[in-house]
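This document opens with one chain alone, in structure tokens, the form predicted alone.
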Amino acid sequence: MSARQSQLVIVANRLPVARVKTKKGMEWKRSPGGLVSALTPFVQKTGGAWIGWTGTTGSAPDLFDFEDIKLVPVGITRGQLENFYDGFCNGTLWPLYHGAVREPEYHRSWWRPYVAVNKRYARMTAETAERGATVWVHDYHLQLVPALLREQRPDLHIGFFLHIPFPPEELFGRLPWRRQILEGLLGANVVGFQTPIGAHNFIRVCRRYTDAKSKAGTLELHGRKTQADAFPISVDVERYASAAESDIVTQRAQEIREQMGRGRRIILGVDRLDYTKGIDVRLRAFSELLSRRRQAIRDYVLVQLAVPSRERVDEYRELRSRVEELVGQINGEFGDVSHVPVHYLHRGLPFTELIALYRAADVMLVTPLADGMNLVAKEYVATRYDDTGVMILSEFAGAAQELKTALQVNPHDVDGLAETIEMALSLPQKEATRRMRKMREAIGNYTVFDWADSFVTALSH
């Protein structure tokens, strides 16, 4: 490890960069994603540093620089991967989290190597902050990380964000670690959600299975304060809206338009293929809806984008055969040779193709079950710089907080559901054009820059 030390120390998951194969061989690319372009301005700001696994197993990398960023390579091995992240934090926390829509599974041969790697987190962390530095810890992979950073590094200002929804009280109560994972948060100075609803359960779980004491949204345990509140994250407004406005991303969603048919109407998901996204209740939503409306048919296309998710989990791969089934059975009952209903696409998109997509679509249809924000109902708004455009969003979205005009719906209900792609589909257009209006001052009155600055700001107070 370097002697050189961070004022700034992103410390998360996955580094803000990946190895890919070029003509020049393999180089390290910077991420695609949110996170990364809104935290990449303050961490280059301060010369900071950022900690996080590279994406696959064996012996770490030396540090290394990259656009002025001190990236720090963590080490995962081949067992810890098995049950540290397809284990704790993918059988476990990340069902739990997300309202137990799926049973979640509780191992101790999974809970020890969670521990494990979440102390050489905060082992490297501690190696690499500045005296009074301020850490910014992000996600459910490293819940234990504030407070053993804490034991070693008392000086340091301590931030962590939760980027999935956290539970009520009756469902976190379950979890056999439930007390060591929350004395490891309130090691932080500020833990911030995604909404007040998060904060709300966190405080009371504390209150319940700690002995913590509470008063207006801050928590005391051993003499130490932890504020614990809502910091809703976003996306970059400005680089959507200039990339849907663009001369070849109008050009191409022109072309999507044509290829789908003149005159139809295109709803569209774009999801991970993952259990918590709701994509089969939604294709069984979207079969009534064209058996209750034969007639119309041909009016109608839906294009599904399912981003590849965790392939080597049964139970994911059991998803994918799930809906691919589906999208069958939906095509071989409602189309013909020369019209196929649903457009199924299992694989991610260059961004170009992606905001070609938003802007082709008439509905966008944001329904998952559980979900901590769901930044494409943003993404999808963003791109709306003219007003057009209908979202159906799900209840249990975070976002769904802050698009209020959205047309909301209980994901789990496929005859609501089915309705509401209907209204959807025959919104009257002043009508549509005002919720849309509504939506797009919602995301450019708070970008994900001013996410990241409100974080930062509460956490240096």
Ligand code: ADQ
Given for the second form:
Amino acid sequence: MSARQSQLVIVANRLPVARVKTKKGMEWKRSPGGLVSALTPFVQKTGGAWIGWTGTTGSAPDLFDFEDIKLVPVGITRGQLENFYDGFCNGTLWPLYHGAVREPEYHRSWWRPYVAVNKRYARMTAETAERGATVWVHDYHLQLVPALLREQRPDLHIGFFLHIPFPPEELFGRLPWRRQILEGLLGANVVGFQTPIGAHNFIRVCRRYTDAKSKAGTLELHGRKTQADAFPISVDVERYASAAESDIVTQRAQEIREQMGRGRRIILGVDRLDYTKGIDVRLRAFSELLSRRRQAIRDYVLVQLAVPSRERVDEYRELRSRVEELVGQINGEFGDVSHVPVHYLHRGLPFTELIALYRAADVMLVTPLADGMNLVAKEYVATRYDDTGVMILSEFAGAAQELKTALQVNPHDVDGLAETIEMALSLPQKEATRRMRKMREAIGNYTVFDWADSFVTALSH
Ligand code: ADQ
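Previous: the form predicted alone; requested now: the form predicted together with this ligand:
Then the entire complex follows, led off by the chain already shown.
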């Protein structure tokens, strides 16, 4: 065992840092994103460790300290990247857990590397955790780690949180390795989900496919107990709200409005370019709206941001082509030299630019076909400090459980979505304010820090 062990260990697919090129050469920089900023203070406070992949294949660098966190890099080979990550994680689990919106593929040649990589993470965690330490494992890439770790280190408090939906029995039951996955998760003391539905689905399949018995949210297998519960993730509400009120963002939002055309209504979509996010259906709905309201074409503009994602996977390359073709069709059919109906950006934006867009948008379109939570929905609400703006939200995003006064839609229904966009654009101000105020109350002061706190507290009981 290593001489420097830790009292709190985070285990995630990725490390909270990435190697980036700077003027001084290659340097490690903290990765953007809510999860990293939520967990960092916890780990720092306890002098804890974070185990994860660096994002590049080949041999892993030695462990190193970064901002008071001990980082333990896990090496992934090119073959594992193809079979474990692109294959089993993103070709089997991702579509299956998202309601099989794409057909999941089941290959034994993907499963074996999944087991091997999970074993490597478990071994490295066992070497890193102090006696009686708390270990928090994240997401669908590492579902076997809790039981593998428990075998080696029964003294640990092990928690697992799933960031994506946990599917219902009729879907989960298709997985050839369903029992192994469930027994893997049941190695944890606490298994957390984004919504109560996820926890409920998990308890049901454990009763059906394992020998576990359940009572009031607790499962018992071989005399060991696992609590299954919902811990909805949130955002750093204060950070978004104060950025939204800053002069620089206010000015930039005003500029965006002017550039888009004075008086024009701005509709915004912000997503990772993923087939679960419903970007293509959304574009078809916008096209439908324009064809119904030809006299008002110049009144609206749709801004769609799409962060590049999983570009090695065929499905994702095809999705990109389909989305870009649809954008081209809409602009070709409804645009003219002085008006472009869809502005499409295929890249990540700096934080202040993103917030300025949230502030400039009259209508926010969040229409995933399935989504664990969807942080974009909560980010938009957090930036509406003046209760302005309207949000259209998919019934199938975890966020819909909390943001009940959003205009909720079935994201598969092109006509319904076109009608809801029209309704959003003509919603009386008073009604829009009432709805947004309720959403802001729903998020309230429950931040991503409270989320992390409540999970760690549940784990320490
Ligand atoms: P994701 O599927 O990645 O997360 P989401 O929750 O929407 O989805 O988070 C996306 C993040 O990327 C947001 O913070 C957003 O601001 C940012 N982003 C998107 N487009 C951007 C752009 N063009 N420029 C800059 N930033 C951009 C998974 C699950 C979700 C769950 C989260 C957290 O799929 O359901 O909410 O984990 O648990």
